[in-house]
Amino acid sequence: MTSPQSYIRKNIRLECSHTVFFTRDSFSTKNDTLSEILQPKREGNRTKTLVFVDEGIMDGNPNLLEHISSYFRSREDRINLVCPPKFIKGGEPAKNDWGLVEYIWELLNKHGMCRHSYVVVIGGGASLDLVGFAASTAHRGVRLVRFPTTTLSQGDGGVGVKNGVNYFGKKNWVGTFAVPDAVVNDFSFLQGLPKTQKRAGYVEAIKVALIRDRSFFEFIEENTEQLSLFEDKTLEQIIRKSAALHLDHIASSGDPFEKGSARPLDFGHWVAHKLEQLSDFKICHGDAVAIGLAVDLTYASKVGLVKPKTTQRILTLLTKLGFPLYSNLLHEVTEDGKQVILEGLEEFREHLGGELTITLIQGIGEGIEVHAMDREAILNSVNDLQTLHPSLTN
């Protein structure tokens, strides 16, 4: 006779604070935002800090290293900058290089960084993902401060809790969930961005508005001209509201670390991730998400979830803001004649843990989850986009 099964269960309540600061000129010696974040935990101690800078942002910020050094020198009684700021590659291809993760680990080890030390990373979404992953896996978690420097990362990815690198040719296949100690959205970093990068953050703002906030979508519509001209005040309003909505979802969804299969903030992303992969990341994330939204919105209209005029209204807004709605890669086929884009659906299912959950909308501000998609209707949606909209040059 076997003994009855027994076990002990205790509910562990994890209290995490997630803070996003909005400021300008963070590394002016008059700005105390970062120094307050890096306050020593004990009186008389100096906080060990290691700074990584995305090398891609230097053209738009030629004096950044000098400003960082001056900032830390002015506070060296409390903060120990263990070495000069280190450059790190940015852009999605950097996340394919495992050697960069090892490089960051080596620096953390060399300088004796511990769980009470801070890693500061300044850069776009890919560098935040890369450095965040390395920091979250060293000593099971070195403290992290993110400085997103693009509209995409300030309004979306940079304020999240995910880190990752690409593996097996798949986006973010290796990664962690880790709440950063702080995110600092410094709007002055946006000034030096090329127009295409400034525009990229608009698509994530539109995405989160579509699933959560109709009034925010209408605000974007009403300010299309100002956004097209990259007017500073309107741009900052869009980023601030987008960041707030993303942060609110993470804090209030009940599933910040995505233990379930629902990922509403990934609306439009199953197509986007596959397009990035197919293009060897030559299609930037913002354009890929716009195309992904176009596919999913056209599909939602085709299967009766949303009115055709609503889909057209959204696609018109994306077009006015300069986003592509179609790429020839959507029609790529495998050697045995299968549609490659449909592989993206299966890869997304795998990434979610086996149960497909796709966010669509049934109205502006009304996200809805579906657990199956009609493949023929997807392909018909792609055909419609090919007919109606110019192709993105690959």
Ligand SMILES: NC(=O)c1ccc[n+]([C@@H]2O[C@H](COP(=O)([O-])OP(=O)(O)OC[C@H]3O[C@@H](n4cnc5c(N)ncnc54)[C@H](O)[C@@H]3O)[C@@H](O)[C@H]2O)c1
Contents of the next structure:
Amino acid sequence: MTSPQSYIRKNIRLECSHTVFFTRDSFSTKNDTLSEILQPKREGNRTKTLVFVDEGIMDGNPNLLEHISSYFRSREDRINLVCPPKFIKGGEPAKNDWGLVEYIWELLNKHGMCRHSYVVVIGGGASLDLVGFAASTAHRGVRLVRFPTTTLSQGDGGVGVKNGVNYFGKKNWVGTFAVPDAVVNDFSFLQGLPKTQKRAGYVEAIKVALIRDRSFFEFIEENTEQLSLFEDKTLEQIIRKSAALHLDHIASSGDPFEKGSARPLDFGHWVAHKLEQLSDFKICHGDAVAIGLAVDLTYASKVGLVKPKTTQRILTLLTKLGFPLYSNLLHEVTEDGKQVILEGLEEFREHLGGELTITLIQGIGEGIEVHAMDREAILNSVNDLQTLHPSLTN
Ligand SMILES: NC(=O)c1ccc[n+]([C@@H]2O[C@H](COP(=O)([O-])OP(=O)(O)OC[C@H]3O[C@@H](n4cnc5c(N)ncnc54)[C@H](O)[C@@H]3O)[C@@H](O)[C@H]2O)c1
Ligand SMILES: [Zn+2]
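Could you switch over to the form predicted together with this ligand, since the one displayed so far is the form predicted alone?
Full assembly next; the chain just shown is listed first.
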């Protein structure tokens, strides 16, 4: 082996800021949030903008397309909607369809979008991941404004820096890290969201509270009833705080692009990812994370990391909020008798890039990393959940 004889090393500073706005009725002509984000950098220019809309949000927002068009018309001296907003399908099917990536690239190419142009995407986490991926790979990165429209994406994924689509049957196998130019959390989009989906944001809020902020967990506990009734004010408080904690983690962890193998925000997610895949995405992300947390918390108390009564307290909260804690798929076995759920651990290790790092907790608000999990104790935890909690049959 020969070592290099010389090398040049320079530090590259990547200063970038990440802003999340909270608003309502973004496309009312009185609301300046988006037009300020799209403000042309030079006097006399008009910012080219292409808008993608998750078709799933149309029932709850039937006049959205007209509102978007009149919004851009009212400011056409500065912002240029290059074509009418384009629909894309929503949910996981959007991330399973590579043709959609090419469809978005084609539109960006056709309309001569460049790195100073903006792609705006309005939709759930899946459509944000898809459109964000296509935008971040066109010209090595066209600007992006995200409008998350689910509680889950407003409080969690939508405020992050990751994009991706599914490939080889694996979640987010292709993707990029790219800081969006802005995220606009518009609470009025949540109106038409079905209840199961409204609830999904709660579980990511509980997850981030469990690893980082005990008082936030207590706030959620104190407001369980209001949250079960989906009261707007409490729901919005939870989303704001959850978004702030997620953003804070990304900005302050020292590893926004996940070069290391620690993924505290993925607490409960190794099981969740496997369950979503096994159920062909019939188990939604929120329910899958609740079950994932239940497995990891039961495990943590079984191996003596956390007190059993702490686990019980958290599982009680999840149940009161209507989350399942068990699915029959946790007990699925392969033809040669192997427990399928354990494959999730191996896939998670691969996803992390080598070293297995699982976040568990040792108390409420106190995340802890472990680098191995006892397979027998995982299976015993799954057995406990089957006995104690009603099943989600899929
Ligand atoms: N990039 C990240 O960091 C990150 C983090 C967490 C999750 N995610 C991804 O986000 C996805 C889950 O996102 P999600 O939970 O937001 O749901 P989703 O995007 O899967 O949407 C679920 C359904 O809700 C519909 N929908 C969206 N907004 C609506 C509204 N306002 N009213 C009515 N229907 C609406 C969609 O059309 C879809 O049919 C997963 O693919 C997950 O992997 C990404
Ligand atoms: Zn999640």
